[in-house]
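The chain that follows stands alone, in the form predicted on its own, written as structure tokens.
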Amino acid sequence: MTTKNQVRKNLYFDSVTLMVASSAMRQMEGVINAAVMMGTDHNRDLMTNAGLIGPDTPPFGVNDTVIGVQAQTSQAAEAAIAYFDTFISGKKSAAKTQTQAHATSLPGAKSQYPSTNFAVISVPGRYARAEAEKALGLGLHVLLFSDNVSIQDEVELKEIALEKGLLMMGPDCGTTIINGTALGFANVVRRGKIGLVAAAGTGLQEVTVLIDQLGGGVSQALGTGGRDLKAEVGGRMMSLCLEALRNDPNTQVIVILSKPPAKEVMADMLKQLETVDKPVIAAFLGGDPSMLAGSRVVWADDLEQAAKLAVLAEQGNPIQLPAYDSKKLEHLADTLCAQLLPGQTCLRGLYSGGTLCYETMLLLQKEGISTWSNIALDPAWKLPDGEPSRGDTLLDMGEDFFTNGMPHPMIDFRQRVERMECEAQDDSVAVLLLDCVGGYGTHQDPAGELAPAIQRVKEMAIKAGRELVVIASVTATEGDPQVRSTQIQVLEQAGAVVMPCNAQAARLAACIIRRQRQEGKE
């Protein structure tokens, strides 16, 4: 085996293009292993705990591709590298002959097409701020998909776009669908009459998908940011949001999707929903139906019940749920637990969801299952970056530790499978649970990349005498590009157990959780 490297200084790549450029390399003929990332600290430690790059690799700095391949033969490394710049070449010489003018700046493109009113921006945390505040400039709405940008620009970016009465959705805004066009992380849902608001992008997708799946249809689905509503920010943007939707003639339902708001922000946001004549409904996660109580608002426990409760206001009916028949959970529950040994206590989930990630801990903390987590509800139970899992762990894989330097997991897989395969080789581990998220701008067969890592865990395993529960849930419609359907039959082809939704996925891990501890003390 062979190991080469080399650095392209002060030559900057989006991590799409870098992610799709290392798994065709990782493809080639004699490759064992090969990367492409900007040179991050974080890249650093990933591609020289790979075994990528070494001491002798040349020095590199934020702004430096670097490109790490292992493989049977010098040659066949080489030919990897050559195909790195054959790729990037082909890319650059694509734009150069597009048939439409090619914009290098935000002015340009707007100069050319004077009618856009709308940018989305993803770019390196540490130039958002500028390029939100050219677009802001010229009249544009922005969604601003970057992440690693400080509260204050956040703040300050707000205020400009409210002066000027346009929209700033983020930073670290995934998911947003207008007037039926889908922006960021979502999905292909049916039109109609429920406007949303949230500032949770997997959770915006979770429930804009079920409430396709219910019958249900989306007027729009506006994302604002996950730090929206804390105290800082003072929910600048879900006010205009909240506004936006009650002056829009085909919005007839509200949903609003969040953390717990700050006391102070949760206080204005209800006066300025005793002004609405359209039913809401409110899914704070983790927080308490007390601070809806002489409220018009309809509280919602999880997204599960936001999507029904919306879909019976948009069909006139009564907005109340029938009682929850956990009757048909159990029995699966009975069923997958004969299949473990008495010591597999312990559950772990590896989301690409952070708010998908965050309703399982609070549905696992009804049921009285306390884990460890980056995005942990109570600081004690915070896992460091980088460690380990221990007893009961759930971990939001698009955090920024994970995603610094590297794609979204929603996009590269590796990162995931990597852990999929260490969380295995515990003994005292019985389910394994993941969110398989579809929809634009996610990786084209999500399904198709869990499921080749679900066989081997569920291998190893038995290797080592046991079996390994692997619980799933699909967010995404069957009009989306990978198809509902079809990824269901992967994963369970796989061996995996799908549910509806993520809710209910965590209700069986925790079903079988319980069962399991239960049998351990008797």
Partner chain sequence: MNDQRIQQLFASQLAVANVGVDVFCDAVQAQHVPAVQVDWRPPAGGDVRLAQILAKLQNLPDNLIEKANREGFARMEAGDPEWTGMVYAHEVLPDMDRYTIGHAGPPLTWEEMCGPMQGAVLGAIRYEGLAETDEEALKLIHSGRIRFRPNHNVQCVGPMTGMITWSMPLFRVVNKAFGNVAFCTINEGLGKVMRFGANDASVIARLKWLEQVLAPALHRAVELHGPFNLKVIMAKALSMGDEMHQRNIAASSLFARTVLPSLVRVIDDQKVLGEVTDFITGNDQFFLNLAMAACKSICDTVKEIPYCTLVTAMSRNGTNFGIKISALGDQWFQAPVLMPEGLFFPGYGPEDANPDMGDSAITETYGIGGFTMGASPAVVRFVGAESVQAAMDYTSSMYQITQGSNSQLTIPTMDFRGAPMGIDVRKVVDTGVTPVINTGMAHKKAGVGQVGAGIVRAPMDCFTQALEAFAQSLHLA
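The term rigid core refers to the maximal set of C-alpha atoms that superpose within 1.5 Å between the two forms. Residue numbers count along the first chain shown, from 1. This is a predicted model, so every value here is computed, not measured. First, how it differs from the form predicted together with its partner chain.
The Cα shift for residue 76 between these two forms, taken after rigid core superposition, is 2 angstroms or larger. Positional change of residue 493 between these two forms stays under 2 Å at the C-alpha, relative to the superposed core. Relative to the superposed rigid core, the position of the CA of residue 25 differs between these two forms by 2 Å or more.
Return one more block: the form predicted together with its partner chain, after the form predicted on its own shown previously.
If you are looking for partners or other molecules, they are not here, because only the chain is given.
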């Protein structure tokens, strides 16, 4: 075994780029472990503990790129380092050919391009506050993608923003659509009269995509970050966003998406909404319609309902859904159950979108199916990090445990694919649930990444003498770079059942599991 390390002076890359390169290097033949990181103290510790750097590593600082490779042979190690160089030079030449406009600091960007009015910030958490504060100081609206920002900093940033009348979306806000432009992880949707504000990133993606599917359109889709409606933050940004949508002449319908707000925040919000003369639809996932008692706000059970109600309102129809007809779903479940063995009674869901995982959990619960999860509704059902799935399990693979040192599962599918194979080996599993999220910022071909794995897990099941039902939904539009219909086709060809939206995928899964369990009893 050999360890090689190199230091590239004054060469800076963002951590996503380096993580993608590192994980590809780790998969190379003969490579035992590999990492490329910026030379921060934290990374120094990580790489030292991993044995990737040692006393003879050249000195380095925070602006230097450090490469460490452990391999069976020194050729393998050198090949991995060579791979990194090719990877990086590819990145660089791509940047050059696009003649991407560059600046070295936010103030520099603003002075070079004075029309700049918006900042998207995704620096490591500990620097995020400073960058966001700078952006606000420059009069820019902010989408703060970074997480690991303290709640105190969040409150202070939002205070500054409110004072200046600027949007401060985040921290930990992944999705927004401004003037029809998708920012962060967001989709290309038709423009229209529905204005949305959400404390749930993939929730906002799912609803905007569904609105587009249903023929509706979006004026603005704003994010607040997941903690905005907690008591500490007090719904500061939600309140400003609602005010903006109320005054926006192009917004005729308002949609709110969130987990249930803190009680006092809810009260303030309802008070603010009293004077809004546009229809308001709210999906407070995990809440109860009684929360809206006495207000004109229309309750939506889930993301699908929120989208449907919003489109009805946009088209000037009564904001009421027809009674739910489950016949088609039951019929489909019948066909699928016919392939399964009686002992297959469990489901597993692997999600890249946190809100999609959460929505599924709620829908299953309503159907009487409690699930283990890393983001469980009830702490008693929390699946400890690193443990294998048990019974019915839903995992949000965008959570810290999975993303620590790895890119987000919407960008890098390796962890999800590995986990799919684990789940498929369990002979009690009947259904594997997957999301497939497209749009800008996400992987250029998520279905293409999932399809071979779907084929593989289905073959594994067949070899073991059973079938495995894979149910997926695609959060993407025809206008997205990935193209919805193409993604669906790829998944279907791989053998997945593709449902029109996440809620329906969850309902179908519930239907199958209930039948399998009844059958077991009979």
